[in-house]
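Heads up, the chain below is alone and in the form predicted on its own; it's given as structure tokens.
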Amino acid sequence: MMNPQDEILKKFQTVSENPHEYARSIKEQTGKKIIGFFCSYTPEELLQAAGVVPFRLFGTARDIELAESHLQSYCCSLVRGGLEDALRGRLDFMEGTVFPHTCDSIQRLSDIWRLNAGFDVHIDAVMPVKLNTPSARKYMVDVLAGVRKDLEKSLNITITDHAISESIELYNRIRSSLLSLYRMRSRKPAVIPQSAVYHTMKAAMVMDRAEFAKDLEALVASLEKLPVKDVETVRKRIMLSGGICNQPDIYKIIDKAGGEVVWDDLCTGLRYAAGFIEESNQPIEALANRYTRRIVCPAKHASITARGESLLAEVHKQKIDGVVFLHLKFCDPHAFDYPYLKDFLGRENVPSMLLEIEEQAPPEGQLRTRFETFIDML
């Protein structure tokens, strides 16, 4: 018989490995509508307040064929894979999709998706790119208010301030628990495998959020009771940096190579979880504060050195030995950022390596050799 934390982790893994099946089941059981999204800048709090389940799209692990007639081959596998799933009818459980203003490929995908995917709901959230000015924040408020109106019109509902405030409170609970899980993992790596943290993060972007918050809080409370001491380890402490990570085997291969992934800077990791929202009587204003102040991603601009300073601060704080940049092939924003971030780390004598991946990871033997070489160097 499994203990409570193992039961919850098994549930998260099942959802993570079969997100489409979970979405169909939750729709059948609750009648809730499901709206997809590609980017962590999607204002999920508004979707939650609208009574729908926000559903993160991760692309596909299957062959990409139909999407090739709509997109250039140099578009990343997330964009091509997401469109492939839509054209194949694999996302038929969704009512529609929200597209924030991020990279060029996602912006162009929005138009192709609207014309070819056949969903009832299609919302563009053209958020500001520059985030560090008063006018940018005002613009962010206007964009979020526009998304609220678009959701109301598309779903024929009214989204009240009270509903948004309740959604904010729920997401603050989730983010607080996710950060607790990360800090626990950094202090006591033995308490939970990093692959389990990966599945938990992926489930956070797929599951009914109230259900997930309850399960996650129970998991964190259970793990905190485990008699695992803070110990110094001879294994090298690794941090991942990049966009999405849809490769759970990466963590296991790094583990076999002698490394310990204890922290990350991923948009499907801590960049998704970071940034609490003020629980005030002006929820749209509070949301705008969060989305202009959270850890910046390469598609946004806060300052010339904001990304490097944030990365380096966590490297020092978490006592990281080396950074692995995990990039989707043809991801321009991260590719443009990489030389400057590598230089930032190099000035502080922090070793790093770059791994470009597609929808399917390279063979395990090849990856393990690369990671072993890097970890031996550390």
The other form holds:
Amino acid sequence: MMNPQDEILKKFQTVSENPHEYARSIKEQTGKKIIGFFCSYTPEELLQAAGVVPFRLFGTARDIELAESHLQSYCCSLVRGGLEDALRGRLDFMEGTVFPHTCDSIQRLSDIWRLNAGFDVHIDAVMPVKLNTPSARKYMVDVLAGVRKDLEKSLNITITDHAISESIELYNRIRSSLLSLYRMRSRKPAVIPQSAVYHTMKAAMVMDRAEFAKDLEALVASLEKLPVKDVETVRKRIMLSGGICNQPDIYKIIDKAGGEVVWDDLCTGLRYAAGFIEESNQPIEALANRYTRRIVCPAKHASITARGESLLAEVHKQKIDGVVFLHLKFCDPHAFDYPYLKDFLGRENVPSMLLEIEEQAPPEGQLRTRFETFIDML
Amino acid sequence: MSDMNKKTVDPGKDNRKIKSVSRMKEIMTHYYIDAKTARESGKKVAWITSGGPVEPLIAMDVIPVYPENHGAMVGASKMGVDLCQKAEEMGYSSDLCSYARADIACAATQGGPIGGLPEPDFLVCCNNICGTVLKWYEVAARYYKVPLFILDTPFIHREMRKEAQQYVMSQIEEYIAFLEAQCGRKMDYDRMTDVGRLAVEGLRLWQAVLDTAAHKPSPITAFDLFFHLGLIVTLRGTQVTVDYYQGLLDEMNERIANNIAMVPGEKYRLLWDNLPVWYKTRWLSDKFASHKACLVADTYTSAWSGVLPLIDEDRFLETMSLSYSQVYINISHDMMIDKLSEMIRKYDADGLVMHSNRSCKPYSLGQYDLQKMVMEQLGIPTLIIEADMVDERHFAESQIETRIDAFMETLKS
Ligand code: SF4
Ligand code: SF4
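Switch from the form predicted on its own to the form predicted together with its partner chain and give that structure.
Now the full complex is given, and it begins with the chain already shown.
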């Protein structure tokens, strides 16, 4: 018989490898509606409060055909791949989509999606781009209140403050367990393979959240009991930084090359898990506060050096030996930040490398050589 | 064809030269000299995005400098590839906007057509055109270590929501407070009112110039407009600009009276979408003219005056939040189609040429859908040219030539 932790991890991996299949089954079993989203600025807590399962879209790496007639080739694979999935009917289990405003490509995708993908529900959450002024915070609150209203209207339901508060509690549970998992992994990397953390993160963005919270808590509890020592290994401690990571193989290759991914600053990683929400009687304000305080994404503005500072702080705190920037090709916000982040690290002698991912990740052999060279240098 | 031949074939060439061109060059030269010597004359310099509200700067006697206008100069003087490559060596991806790349490289190397832009005292970034400018201005703010003001104009997918309007309105107040702090003095609101009036007058005259192209044959082409646009972007809200466009308008009306066509024997009238291909304007202009096709209007040069109906000149500051938020590129393409249809009708265009500009994702993504809408709703032929406004490495001349020829054949048949 499997250990409890192995069983849960296996479940997460299955979901992570076949999210669409999972979504279909959950819809069938529970009758819950499913709403898709692309970005960690989506107020999932409101979707959850609406009784909906929020479902993160990762795009497809498979051949782009239908999206070709809507999007030029100079557009990231997430946007093109996401549209391809929608146009091919692979997302037919979804009721619709919520689009928070982030980059120029997503901004245009939202309209192309609304006009072509044929879903019933389409909500634009045009959030502020700057997060560091009182008027922007007020506007953030207004936008979140607007999303709540839009959801109520399109699903023909009422979302009570109570439901939002419950949802916030649930998300706090999830996020604090995810953070425990990250911390545990950073302290004792041998406790769980990094690719398993990857699958856990992906499951976190897809699964029925109440079910996921229970599984995750059980996982963390049983991992904590494992007799793994705090051994210092000779392996190099790596941090990933970038947007979305949809490449489980990368962890395996870094592992084989002698590196240990112990921390990240990814949209599908710590940026998703970070940020506790106050459990107050003003839930919408509390949600806005999380967004204005959380580690910032490059498509938003907190200050001109906010990202550099938080990256460096984590590098020191987690004793990182080297940073791997993981960018999707044609992603403007990340590409603009790269030179200064690299410079910030360089000034403190922290080596970094950039891996740009096109529609597909580079072939394994090439990846291995690049990672080996980088890790040897550390 | 030799020069001799050209003269005999084209006796009207001198007639067609726009006389205002030299005046424009004069004004722009003075403007750049003023900007470059601002330190000596004790004036402040602000960098501002092309879609940003310049009027308060003018009212505060700050010299506005436009990196994008500079980017266009880089493109037109064919220095784009070299500068873009320099930025790439600095670590900036070759997929980023070529205005930003060229400008970042100019700052670092004091290169480019005018030896780099004058250094800013502060930066004003309005994201009504794109998210690129936010990142680009963050780069500039770190490089020059100067304050950055961000005017955040939420994108409009279907309608401008009330809360967005309030948000922009409160930022206009913050903007003025920021300027007062930077300049160390209060805004003179009477002056601001005058500047607002001049801005509106300039915009009206510019729109009137654009409208002359509705006449058949058109006295002007979009390629000329790309050049004459300079002042409405950079010096909106000044008397110089008003006088200049009055002169240009008079000149165009005179041409209409004398029936002077910018494209001799004009037979086809086309609309252009997106930014110009700066390093190829001449080539493209000749190419279309050789088919007797005139580019009578475009979505780019009309973007500034396109919001005129939203501005109340007596309440300029209050109406600014509406007008600056609703510029052509800050709205969804199902909202764009209305404007595009209106233009196609107004200028009686026979076809639409779209520049799919890999530098400018917010302008270009969605063009394929827009193209379909134009064909279905208006039944006119369209052509898409894949290129870049400054980075010449993305211009496949022979391929584009073939496509233009083929497109013109379908128009003719
Ligand atoms: S990866 Fe970059 S370009 Fe693509 S959707 Fe995300 S932020 Fe936008
Ligand atoms: S060309 Fe496009 S992306 Fe570049 S600054 Fe202008 S609007 Fe922004």
